[in-house]
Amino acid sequence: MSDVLRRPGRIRLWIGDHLVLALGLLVLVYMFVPIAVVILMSFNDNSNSRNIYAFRGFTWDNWSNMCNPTGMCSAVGKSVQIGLLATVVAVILGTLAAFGMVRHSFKGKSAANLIVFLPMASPEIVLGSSLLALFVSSGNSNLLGFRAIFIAHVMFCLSFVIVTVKSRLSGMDANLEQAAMDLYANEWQTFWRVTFPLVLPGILGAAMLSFSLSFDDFIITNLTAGQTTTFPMFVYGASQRGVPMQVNVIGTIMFLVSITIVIGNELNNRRKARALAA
């Protein structure tokens, strides 16, 4: 009879333990159903067709002829060379604001701290508009293209490496850096020895983010690129007639160099990890 009793309490506790598992998995498989349609109809052959989601059976030609959509190649390359760009401007500029932010006092520090968020919660369109009037009331219309792309990514870019890095160094011990200059360390040497290893993959969090918001970006872009063509007008003009299957080679190739950096550095974690514990 007791037994009895206690198996509804025994079902409650089962299904809360495991219900959060459960959740998770859901929420886990319903983000990475987009991505495996796309590794997918990356194999589709199904180029003379406009229904671009029916399987029409496995092929490597979309592999092996990767650049056969005419500019398509080239509106990547011009993607990556922008989003590099931006990258790197902006995580340095964005680091030294992030230092200067967490480190030191100045007047009108809240109103830079609210300052910098504004880019993140202003919609890109505003954005895009803003930018585009600017460049043009500046009476140079050559400025439109590649310069303005690369002006636009590398100011909405600024904002997340800020807060990015920001949340790193708020985070960290400062009795660290105290420790070092106690064992006679002069501040160049805290810095690159103690402090820099510390913000480091907070840097590199903000690069990755900076590079995937600035590859992925179409509105800003749109309104700012003149006659330059990035990948995500490529695929929206491509998708006026039918987009072809090589543009999901090109997503499938994007996830797996992210997901590879993602394990590289888990693993590096993991292997710094074992040899403390040695």
Second form
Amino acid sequence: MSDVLRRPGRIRLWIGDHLVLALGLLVLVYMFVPIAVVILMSFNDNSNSRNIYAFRGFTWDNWSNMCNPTGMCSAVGKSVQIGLLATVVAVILGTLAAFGMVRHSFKGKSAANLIVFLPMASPEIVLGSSLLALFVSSGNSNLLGFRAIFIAHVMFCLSFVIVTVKSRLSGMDANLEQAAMDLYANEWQTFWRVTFPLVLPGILGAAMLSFSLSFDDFIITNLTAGQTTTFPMFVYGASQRGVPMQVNVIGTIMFLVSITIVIGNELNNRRKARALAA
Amino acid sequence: MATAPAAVRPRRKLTGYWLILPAALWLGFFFVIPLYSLIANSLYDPDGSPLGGYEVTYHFGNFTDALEQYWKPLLRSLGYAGLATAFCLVLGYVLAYAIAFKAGKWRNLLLVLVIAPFFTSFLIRTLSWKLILADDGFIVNSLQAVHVLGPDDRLLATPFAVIAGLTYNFLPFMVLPLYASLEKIDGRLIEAAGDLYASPARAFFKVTLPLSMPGVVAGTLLTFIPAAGDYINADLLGNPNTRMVGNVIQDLFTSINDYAAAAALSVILMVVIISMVLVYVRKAGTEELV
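After the form predicted on its own, can we look at the form predicted in complex with its partner chain?
Once more the chain from above appears, this time first in line as the rest of the complex follows.
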């Protein structure tokens, strides 16, 4: 057999090359189909129909009367409030812990790693039910509600913050700090002028992840919520009766906000990279 | 892990402990102790009630009772989660491979697009699937038109819909670790396999796939574990015969108020998952986790 025949022809190569890319893009399209439906449905005019499964006509009404469904906007507010609070606390505690775990040696490091890993490896239903079990069996059912949700959200966000900041920290070039010290910066200056700015993107990423985990959580929240209603709980409750179209408006806003942040961040990175290259 | 040069860390020995103390306390109080209390609950006297109070009577019968009554949803959960993980692995591998090796300068943008759906509420996206798979929806109508589905067949409220929902919802958890390990592969190794007359398929199975194993293991775990405990998909897209163990635990806790059985079932789920994970990680042979 000649060498030419043994190697795939150019056309086959081109197809092989682009087939994977095309299939990959198809998977990506699949990931966006439900979001496209959410955006479309946020403009659905179903004012005279109980059938939420059909597109009846275009309207801005859902957007202009966003807060019409009873309790929806207050549920969104509650979710934002819990999300911000839990994010701030989880990011502070998690960043401190990540520094401790990467920069310091201490006894029981592998135990600490395990404790951080376990909440991420446990199904949410187990995390939620154990918190509920604790609150009920210790006679503190009155804590269920805002406080319990906050406690639970900080708990499951912490692990993600620690892991994200840790990976940023351990991927950092330690020579930069060494250089700062060589140039007579003291420890404090080195930290705030060199270390912290370098870790900051990791911290911000962790904060974004925390907020979205918290804002989106249903399973754990539902078990610890008592009488409080967060936005996912509102959606779940509504799904049993008939979802108001305004839910899709909130979904669309969430999508737009997050995609603006991520794409803005990406553009910013490119600009920085270009500035560095120039 | 990078070790900082000695000059940067002449810290006092205790600083490390102080830094991790707050997080450790939080996880101790709100993860470890609750877990302990869940296990205690699972050993409650089954005759107690939330009003009358419970007693820990070391009633191990709770476990056998729970297994006897709920082995079906438990097995179903593992089966559905396993299938969804397999689908995620195939879809996720294609996507991660395309991004890592074929996307060129669009790499970062595509990665952003993988994460973007993740920031739009999980429940809203699942409800959106409910709409897409609905009985008079576009997909069902088209499939009926080409006689893949009979006139009365439906997609919604079937195991298919539940597994499809699980696959969809946990796909990003598969793509990201797969991408992370594919991206690290030195392309020259794959070229070398080609130079040594390996066919593209052979090069893939002998070089690329083994090198991406850490990503495969991490991705399958990150998909399987939450999928096995999930009950939203079964609830919104399934029917009473597709109930998963999460649905049962949720109901036992919130509407039936049988804390002993609920806790026992939770503990069983946790133990089953942890033992499956341990066996799997040992078989797959990567020590990069934990």
